[in-house]
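Below you'll find only one chain, the form predicted alone, shown as structure tokens.
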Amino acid sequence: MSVDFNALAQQFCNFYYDQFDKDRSQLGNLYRDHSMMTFESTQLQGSRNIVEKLVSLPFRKVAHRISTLDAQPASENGDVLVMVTGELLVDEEQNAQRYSQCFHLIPESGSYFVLNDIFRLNYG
């Protein structure tokens, strides 16, 4: 069975960013208790801590625009490594902020969860 990693990554990112932009509090089901996130320089572990961080971000409205998306297998077990670059528009700001985000997706019961998530704003 061959997996189209780019299509899988595109589908995941579309879902993730759509949910993030609509209601960040609903992202918890994508993480597990052993999942890790590095948000800028802050490291968090566990679904609840990750969602608390995302919900506490100081903006109400956000829109993600993906510029590049790359994916490749991360192990023989079906893991997928996803690297995203893009732009964020927050609240009423006119100038987008560039970001990079890396996801390590682990297969589970016909779906995937996020084991590792690294997010960075990119300053010019």
The other form holds:
Protein chains: 2
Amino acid sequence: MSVDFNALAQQFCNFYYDQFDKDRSQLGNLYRDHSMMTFESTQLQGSRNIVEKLVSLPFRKVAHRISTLDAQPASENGDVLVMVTGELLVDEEQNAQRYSQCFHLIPESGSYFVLNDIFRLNYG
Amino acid sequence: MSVDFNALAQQFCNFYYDQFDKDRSQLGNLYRDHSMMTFESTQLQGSRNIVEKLVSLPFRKVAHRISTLDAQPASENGDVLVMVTGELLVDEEQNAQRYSQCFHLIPESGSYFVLNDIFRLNYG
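Instead of the form predicted alone shown above, give the structure for the form predicted in complex with a further copy of the same chain, please.
Below, the chain from earlier opens the complete complex, with every other chain and molecule after it.
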């Protein structure tokens, strides 16, 4: 299976952060029951738990900005590994927080879901 | 296959950075011909090219320090995904540089090799 993994990763991340910033309660479709997320050392499994965690984060408004995005094929089946570094701004804060995030994307029926998701704020 | 992926990831990263800091020309055994590395947007494939790149980096002394390390199982075959954030100090520099790195580890004959490796310095 040949896939332009760089374009796919860029497209996925644009969609992901756009949806996150607009309404993060709608991200559940991107995860499956066996998907895993580690959010600042909290380990979660399954679409429902992951979205519950994201929705519970203590901010109303959030805006992600990607600084770097790197992608690689992660198997012969079309899996794609993405690492993002970026900044996010919450609510009325003036100072952006830097973060790193890693996604492992799995092809399914012409689209992709997130099998692995690791998120960390980068403290200065 | 059951594996303590957190312990495995920690052990791998300790070994990797220890070897990197002592003599990075010896890291080739951890990669295979189809392994990929993205180093600050340069895409490399294969153990030889990866080690050549690492050896060519313009510093003599380097010391990595892990700040956060998160791991997840990345398949049913024992693959492990690791994301590290950390700091590194080169030569006689007084200020550490922050970095993010992602490893996709594949089990092989009782050990692991690196299929995917993505490295980025985090500029402030």
